[in-house]
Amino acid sequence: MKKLIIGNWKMNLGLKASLVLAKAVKGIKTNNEVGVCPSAFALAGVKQILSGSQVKLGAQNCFWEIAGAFTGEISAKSLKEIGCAFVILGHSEQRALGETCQRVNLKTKAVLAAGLTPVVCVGEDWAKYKSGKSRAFVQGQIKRALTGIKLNGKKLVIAYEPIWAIGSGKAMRAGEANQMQALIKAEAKKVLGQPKAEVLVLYGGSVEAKNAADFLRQDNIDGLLIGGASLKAQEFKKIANIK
């Protein structure tokens, strides 16, 4: 089965470095679906480089309004015009700065209305994980983020990233992640009220070439959201080509 591999470059690269990395990964050829998410200022330049390649363009965030006096924001409509295919929403690093599930809900609706694919992030911190509250917490995030969402035949992607695993070098065990992915997919379809909806669930959190295959061979893991490893072209290529 084809997997979805997304590289999240976060705020690690300037414009020049973003274009250099885009040139290094544009030649990826794989049976999987692959995309990268540069900083907003680099989107247009990276899109130009990736044009004609297999690698799709994504954004790291967006605003929920189409236009208006919203200084510093970027709309889903503008991202569509630039050439983005998907948008990451509700990443834990944004949530730590005040992002709420209610805002993620508004953004998800805006992204779908613009004809893009939302990549909605969910995940628990270490305290909730250790106390056995992961499932209830993530189910709550999904319910609040997806209430009132209508896919109307469009695709939804959910990225499960346990916060304690992001950038820590301590990935969740693949089998355990697989169980959470199954729960997330079932809960999302329940909240959407669409049992046949196309919902993909990705895993993210300290994924590298050496452990990526363990996750991708799991039945309920539809792909990966990759941070640090996506900044290394050869590492990212290895992950993208895992069967």
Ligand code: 13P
Second form
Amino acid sequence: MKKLIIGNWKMNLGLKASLVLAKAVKGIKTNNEVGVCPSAFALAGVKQILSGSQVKLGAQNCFWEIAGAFTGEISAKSLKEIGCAFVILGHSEQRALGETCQRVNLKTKAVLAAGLTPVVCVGEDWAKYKSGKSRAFVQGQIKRALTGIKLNGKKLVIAYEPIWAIGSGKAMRAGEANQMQALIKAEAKKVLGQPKAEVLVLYGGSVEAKNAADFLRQDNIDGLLIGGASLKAQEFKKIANIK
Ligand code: 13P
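Got the form predicted on its own; any chance of the form predicted in complex with the ligand too?
Zooming out: every chain and molecule, the one shown earlier first.
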């Protein structure tokens, strides 16, 4: 089945390096859906390079207002104008800097209103995982992020990224991720009040070419959100091409 594979370049690349990587991945041809999320300053340049490519463009964050006196912020409407297809929201690295569920909720609404697909990140830290509180914690994150949201036929993507698995080289076991993702999908549909809503759930956290297929084989894993491995063009291509 067709999966969604998104590379999150985080703040790893400057403008030149972003354009070089965009050139290296633009030729990806696969049955999966693929996207990359460069830093905001590189979005327009990367979009130009990706013109005619199957690889879609995404942003790593945005603000919830459409326009106005909000120094340093970027609206979902502007991201749409640049040519983004989706926006990562509530990444744990943003949450660690103060991002709240309430703001993720406002941003999710703004992204949907702009005609883009939100990629809402959730996930527990090691202490919660070890003490068996992952499920309740992640359900709470979903409830707060999705309260009052109506999809009206639009697509929502949730990325389940256990914080302890991010950049640690210790991915969650695929079967365990699969179980969490079934729960996440059910919770999201419950909060949305739409059993038939189009909700995709991605896994993220130390995914590489060598373990990606294990995740993609799982029923409830609709795709992957990839950090470190998405910075290596060949590695990312391999993952994008997994059937
Ligand atoms: P890594 O793939 O580097 O673990 O990062 C995952 C992530 O945070 C993607 O958003």
